[in-house]
Amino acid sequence: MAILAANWKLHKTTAEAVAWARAVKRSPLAHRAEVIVMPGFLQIPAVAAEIAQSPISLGAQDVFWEQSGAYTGMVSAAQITEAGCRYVLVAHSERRRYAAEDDEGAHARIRAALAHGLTPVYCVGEDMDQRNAGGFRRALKEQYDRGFGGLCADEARRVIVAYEPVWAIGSGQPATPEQASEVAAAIREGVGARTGLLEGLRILYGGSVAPDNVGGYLLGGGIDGILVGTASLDPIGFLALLKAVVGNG
């Protein structure tokens, strides 16, 4: 089955988040799909109430690897699982770049997030000028070394890991499906070389993803479903989104 993950971002009142779960928990095709939310904070308690007994799962956008203590404005991986979530992102890259998260950690949310039963969306990604320089292989691979480090084969199975090349992101510009294909098959050879893990590792692409370009990535090979942010936003954009993800998945 393949993945729709929303990532609603700085976005929504409460009102418009219980508004959008109710639109789309509705739909048939919800049952087709693993659907996935990712709500504020503020907004995860309404909208964990409203999917109840729903298909759709909830996650959180980010984690701290600290369970309690004076970490002041942090959320540990215990305080998201009582709230109802179920998957959590990790190293998103809007979180390296304003909060300068990096991969190692990436790495101990990653374990905090697996030790609490919660499945980590683990984000990787190269920016322009490190695909220019053909070096986005190196790139990718200082990312999941850093962040599946010392994970065995069971543990990283457990890991869902988004690919959201920097450069396509927002900019209406996406990778092509070759290429998302490509990068997918890298991090498969590495994370195995790392791990141990031979298959089973589940990949998302992200990055300017509408409708009419789904097909391509989730047809081409090696991609098991789909990041979305701002697309995600309009619940009647985000059927036509899990349309087009069910028709190709």
Ligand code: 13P
The other form holds:
Amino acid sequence: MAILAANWKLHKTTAEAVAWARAVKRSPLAHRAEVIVMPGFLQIPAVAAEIAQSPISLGAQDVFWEQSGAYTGMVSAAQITEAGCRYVLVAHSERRRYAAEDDEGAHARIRAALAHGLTPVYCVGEDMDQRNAGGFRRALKEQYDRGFGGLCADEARRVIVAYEPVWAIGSGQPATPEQASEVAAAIREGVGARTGLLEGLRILYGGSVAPDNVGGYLLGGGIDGILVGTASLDPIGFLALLKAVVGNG
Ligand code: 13P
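Could I have the structure of this protein in the form predicted together with the named molecule, to go alongside the form predicted alone above?
Now the full complex is given, and it begins with the chain already shown.
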């Protein structure tokens, strides 16, 4: 089943979040993909209550690696799990940019998530300078080599990788399905060499995905699902995305 994950970033009041969940959970299409919604932390409890007994899963946008202690402002994997989340984004490019998260921190976050039964969605992606300079391979290799660190194959299988080229996020300029497939193959090979995971790594594509281009990514090119920002915010638009995913995935 294809994955369709909605990363709301810093959008939506609690009332808007609940209204979205109410609209989307009613759709019969929600049973035909793994739909994941990732609200802001403060909206998670209300969305969790609204989607209870529905096929929609919940994810958080970040996690800290320690479980408790003097870490002002941080949120732990145990707290996220307790709130009803099954997934958590790790090292989204906006966290890398605005909160100085790095690959070592990503590794610690991935381990903390796995230790609490959360599925980390590890975000990797090159910026345009890196793509122009040496291609995507070197930039991405550093990210997945450090992020996956010493994970064994069984641990690596429980991580989802989201390929989100920085130049494609929110720009209206998505990677082509061919580019996404090429990168996905390189990631699978690299993670396999690093962890021994030879098959079963799930990879999402994200970056300017919209209803009219989403289908192309799921046509057998090694992309297992989509991570979407802007086009996920309006419930009608999200249902259009879901329809396209279910039709092609
Ligand atoms: P956009 O869909 O707005 O390009 O954002 C993608 C993204 O960053 C999802 O995590």
